[in-house]
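What follows is a single chain, given as structure tokens, in the form predicted alone.
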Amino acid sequence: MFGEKAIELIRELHRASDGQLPAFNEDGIRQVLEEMKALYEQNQADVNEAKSGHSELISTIKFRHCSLLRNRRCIVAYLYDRLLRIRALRWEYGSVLPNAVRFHMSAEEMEWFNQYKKSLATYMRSIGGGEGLDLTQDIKPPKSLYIEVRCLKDYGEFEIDDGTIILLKKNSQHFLPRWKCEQLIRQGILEHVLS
């Protein structure tokens, strides 16, 4: 039946849970513009045949061309969900995606989401003075300063703005400044330790 292929494509969206992206469905994109690309060839010469007097054709034209802007209206949907979860990961995960993440996104996918990371660079470096003001730390409005975190990976070497440079390990504790940490809690590397 005309749109099956299509509404596939959305409800494999739906299926998967908020904040997830699911691998990037090129097979099924291509099986729904196969699929339109021969339902406008049958009205294409259906439309030569009702011009000749056939006018017993155009209802089936008109069903074609409804199931035509049904399956494109799908795939836009698709593709613009897509982009919304993507562009919620970039304020989620930073600047950095996981390998899980960015294995299940298209290489045009990669190349908006690398569009999107600059665009919001450039404008997080024009406001907040000489400076810029980054946008994503913060998300929450915090309740103190600093917060006690728990080292979940070996790191390395962190500098915080005095200059102290302290030593990440594996099962170490500290009380760091949060903005400074925030990044890093998002990647997975800090956890933050509720007393």
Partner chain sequence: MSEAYVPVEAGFGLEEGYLSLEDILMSQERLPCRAETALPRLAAVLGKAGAEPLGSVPEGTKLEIPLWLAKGLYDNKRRVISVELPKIYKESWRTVFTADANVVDLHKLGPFYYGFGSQLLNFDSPENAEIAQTILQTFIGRFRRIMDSSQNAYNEDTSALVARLDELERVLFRVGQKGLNDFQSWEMGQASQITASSLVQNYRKRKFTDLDS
Contents of the next structure:
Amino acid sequence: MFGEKAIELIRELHRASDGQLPAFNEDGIRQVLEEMKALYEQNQADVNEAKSGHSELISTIKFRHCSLLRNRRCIVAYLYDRLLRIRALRWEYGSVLPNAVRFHMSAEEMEWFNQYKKSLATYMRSIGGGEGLDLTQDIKPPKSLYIEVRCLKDYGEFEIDDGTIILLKKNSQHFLPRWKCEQLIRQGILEHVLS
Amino acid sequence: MSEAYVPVEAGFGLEEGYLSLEDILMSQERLPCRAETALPRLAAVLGKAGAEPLGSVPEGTKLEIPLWLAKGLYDNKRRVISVELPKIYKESWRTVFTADANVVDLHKLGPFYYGFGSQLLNFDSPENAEIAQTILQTFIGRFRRIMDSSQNAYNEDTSALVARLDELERVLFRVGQKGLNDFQSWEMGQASQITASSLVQNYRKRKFTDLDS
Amino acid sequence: MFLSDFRKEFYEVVLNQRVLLLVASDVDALCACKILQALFQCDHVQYTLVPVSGWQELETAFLEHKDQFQYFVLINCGANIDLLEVLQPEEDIIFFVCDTHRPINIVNVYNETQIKLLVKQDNDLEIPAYDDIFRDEEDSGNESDESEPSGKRQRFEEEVVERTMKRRQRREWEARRQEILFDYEQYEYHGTSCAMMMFELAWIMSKDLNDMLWWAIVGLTDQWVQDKITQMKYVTDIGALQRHVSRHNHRNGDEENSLSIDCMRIAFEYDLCLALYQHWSLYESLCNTCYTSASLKLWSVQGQKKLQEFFADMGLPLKQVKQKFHSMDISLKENLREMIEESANKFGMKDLRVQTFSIHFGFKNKFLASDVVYAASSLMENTEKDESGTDNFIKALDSLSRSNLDKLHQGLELAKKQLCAIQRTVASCICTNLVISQGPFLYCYLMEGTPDVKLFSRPISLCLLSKYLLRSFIYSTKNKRCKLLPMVMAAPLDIEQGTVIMVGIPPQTESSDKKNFFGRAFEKAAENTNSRTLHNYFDMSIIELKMEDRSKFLDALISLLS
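Next up, the form predicted in complex with the partner chain. The previous block was the form predicted alone.
Time for the whole complex; same chain goes first.
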């Protein structure tokens, strides 16, 4: 049956149901494209044959054509779903992705991410009365200006606005302005402690 | 679950979601058909090789093909294939469903009972009206239990509860659980707690396996 | 210098600054820390909290942070050494020290600029007068007069005499200074709980809450559990806290205006001192509480018989008593305290009840202050998993919050295991006569391979073990002289490195003032024998020692104290 490799790609993505980005299956895409090329060429040949009298080939041509459409659908859905996941990373994690994630992205996807970042940044700069507004902050309505955070791993020095530096060592606790910490919490370096 | 990642939703009724991963998987399920004309050079592809891989599949052969192919080859004049109803949508099973919908293991029978069943209506079967009715009634009959169990299973192993649900029902169940968990966390005062992105946490766990592969 | 107005001289100074909190690893420090954190969070004072378990960690933390902070708050550490000498801070750095360790180092007392003590000036501080310890150098001024070519021979002779007199005076003064310092620093003891000091700060700012009051109570109870303060001080402090408890919790008596059951309330209790008894069975609690197990001599067969008699006397069937306390028949639990007290009196246990407090919130949750102390300290010294000291500190700190009941329960379970282990070890030490008299003190060494010995490689656990062992020994021995001796106990610390941990505890007498001379004694003995010791703990009476140097160290100690 045609389209087996294509459906495998979809299955792979569907398994990562929590929004994780699996590695870009370059090999898989290539195989699907190869299958599509073969189908297309076979159909081209058979169309010529059918035109010169072999009308019984029409059902076969139709068959292959459906398979081509199927493969296309699978690839487009695969790429699109991955873009949705990558977009989510910008909002959930931040604008600098960890290496582990970057290794899973293709060069084009990386490029898309950069463009998306730029668009978002431009937009955010334009709102908020000229000053700009960071929409990726305060995703949950804040309850207080300052929060207590605990350091989950050794991070080193961390600079806050007015130039002061804090040393983030494992198991140290800090009471800091919320907006400073949000990113580091989302990245798993700090833990928000509720008392 | 990561809140910023919103996958494309499955379609509704006769329409499929083109980009929906779920619908693509659903349309991979097979159904029984009959070839209404010979299909040259497709013997190997259709698993009927015998001696010749590029041989022709004769007219009248019984086939099992995926839904997407059936939809593509079908037309109302039935020139290429004609479609048969899978047995769970036939009369005998329909009576089972109407008798007691809750007893049936839709995961084993499906797992896309509702989605697939809705798509079947594209094939102009004379039983379409009954099929549609059965599917609807089954859903109505099972919905209450799904809602109840999703709202009352907190912090426990739900595998027994979801084992017999089809995919659409599982989505509903998860939605119910999410609502429950969100409420509980709000009640415990954790709603305002900023959490690490779930995308990141799992990457850390998987890092070593990725390096190995 | 001592601060008199904590609010103006401490809190308002740090109000708009960033502060580094260095917190010692004991329950009193944890409680004080929680109170201070609550105050800081209320007023948005940015702080960083670093747990420290000894002098080395204190120094390291200071060095790492000294460029980023100007204000340091030391909780339950730092008072008993010359901080400026050890840390060598820049001139603009200020230390606020809230510490129970006494005696307070004399430099810390008299430094006016950089060391601020958040300490109650109790009567027992006995600080030496300034002039007895410090002296301005005036002699150099007189020396220069010599250069004047004074013709008068008489004056020259007078000057010589003057100078000789001055030198003799100085030597006398120095000798007296040594004596005064020796007396002052000879005995270690503890002052008012840090948590109580912090609570007072909250109170004078009218920012005190019931939660903070509870932490103050737990801090004080920690001092009592660890036998750091005298009975009288404990009772006095309980009285002080009782006034606050009444103020915060008076609505409970009034039926009409009483609070919802979910609200937290604190109640005064004159309850049994049986460890964790409400979360255990009465039987196990009795067996594993030092006071009862020692008085009844439960390591012996007669002791076990006496235990049965004790229960029989109270009319409590064994089956009931061995059940979880909550499952005991309600009829038996009525008047339990009075009943037990009466029977206990007959068996020679007159102090089975103690003044303390309990906390209630919700229907299920009731804890005595001592329960929380045991739970938190066993979490802090947990040796079960190979987690670092700071991991345990964080767990213990979390367990003090009411929203982390699961951690508290975990701590209670660990505490039960610990108490059982202590009793087993005590029983085996007594039965195998492991406690020997070395003359001026008793000595006990836990060999490697003793069951549960890993538990006792931590300072608080080892101290608790030694105190229980001493008490049991006193009851078991017939030697009158031995009953008045202090005790030194040692256990293996790190087998690979070949080190042991050693603690010295004062003798247990009715009127003991809990003053401990082992801190200085250990120092001297180490000096005299060149033993490789590490005096890293904030309590000077706990040290680490190389196993090979153990015998010569002990010999030196014996001769020092004879």
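Note that this is a predicted model, so its numbers are computed, not measured. We call the rigid core the largest set of C-alpha positions that still match within 1.5 Å between the two forms. Residue numbers count along the first chain shown, from 1.
Exceeds or equals 2 Å, Cα of I127 between the two forms, core fit: No, because once the rigid core is superposed, the C-alpha of I127 moves less than 2 Å between the two forms.
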